[in-house]
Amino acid sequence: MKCKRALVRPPGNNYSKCLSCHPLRNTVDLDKARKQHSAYLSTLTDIGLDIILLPPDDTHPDACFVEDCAVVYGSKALITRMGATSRRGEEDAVEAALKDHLITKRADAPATVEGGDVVHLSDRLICGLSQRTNAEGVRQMSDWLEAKVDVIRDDAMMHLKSHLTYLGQETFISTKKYADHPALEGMKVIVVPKDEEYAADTLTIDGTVLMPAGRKESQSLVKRAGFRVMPVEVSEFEKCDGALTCLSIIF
């Protein structure tokens, strides 16, 4: 199905208080983050998406990472119950906006599930069982979305998409750690260099692969595999343990 829309939300005034283990966490530049976010929106618009722009949320520092608030599949959206308790409440505005386009349902306790753990394919989902998503979250997501869900379990990972994303054409890009996982059996897998593992989080929209700027070797690998690559600067989101997929809900 062709993507038509991107739901996004700019960083709020307290963005620098984001949840993060990144070594440069204390150097977050809010003005630069907002400029990078604006450029990200321009890229999505250039690709042909209509933008649903939510106002900044100054109550929740991580609220610009809207992907975690919902999982969309077909005509439905599961509004998530986030594993990071400080982020609960971000999903309210996202749910209100998605209700204009999709049938929504909320995940219920004791489920936890975040969109950053969910990789979309045309015929199934792959979900991380992680620090942020539990088995009950996977069950509720599968039941509501009526989707087959394969699982990659690693209690040490925050989000699966930090390690693995789908490019299309039966091709994944992955860190070495997950490249041979059974959930990827029969697929082509591009393995990113160890010093460019951040490049495993890509966003493919209608055949164009958005990749974080500066990871040139990974970009070359994806280009050689036959994909159109568009580098995007997201340094201020990387400092908050975020990436390209985190900043939008595409549907």
Contents of the next structure:
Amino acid sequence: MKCKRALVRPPGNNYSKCLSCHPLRNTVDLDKARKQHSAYLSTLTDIGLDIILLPPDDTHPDACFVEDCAVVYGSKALITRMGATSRRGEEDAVEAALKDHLITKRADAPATVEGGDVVHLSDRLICGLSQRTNAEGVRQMSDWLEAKVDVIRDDAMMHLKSHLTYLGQETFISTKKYADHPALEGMKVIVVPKDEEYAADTLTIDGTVLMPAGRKESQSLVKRAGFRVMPVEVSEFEKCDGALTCLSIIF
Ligand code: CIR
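Switch over from the form predicted on its own to the form predicted in complex with citrulline, please.
Let's see the whole complex now, leading with the same chain.
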């Protein structure tokens, strides 16, 4: 199925107070983040997506990372109950917007689940059991979305998609740590170099692979595997532990 829409939300005035363990977290430049966000939207528009633009949320510094608020599969969306408690409430506006297009349901306590843990394939999902998503979250997601969900467990991991994303054509891109996981059995796996691990979070839309700017070796590996690559500058989101997938819900 072709993707049609991207739900997005630009960074709010308090973006620099976001949750982050990144060494450069104190150097976030809000103006630059807004420009990068706007360029990201232009890229999505150029690819042919309709943009659903939510207003910035000044109450929740991390609210531009909309991916974490919902998991969409087919005609349904699970509205998440985020593991990061300071982020709860971001999902209200996302739910209201998704309801115009999809059948939605909220995850209930004690589930925690964040969209950044969920890798989509056409016939199943792969979900991280992580610092943000628990087993009850996976159970509710699988039940509501009627999806087969394979799990990659790592208590040290914040989100699975920072380490592993799906490019299509039975091909993943992954950091070395997860490349041999049984959930990827029988598929091709491009392993990013150790000094380019950030490049494992890619966003593929209708065959075009958006990759973080500057990670040339990883970009070459993906090109050589036959994909069209589009580098996108996201330095101000990287500083907040975010990446390309986190900034949108594509459906
Ligand atoms: C957080 O820690 O929740 C945000 N600062 C970053 C969330 C990134 N989201 C994602 O990878 N899906």
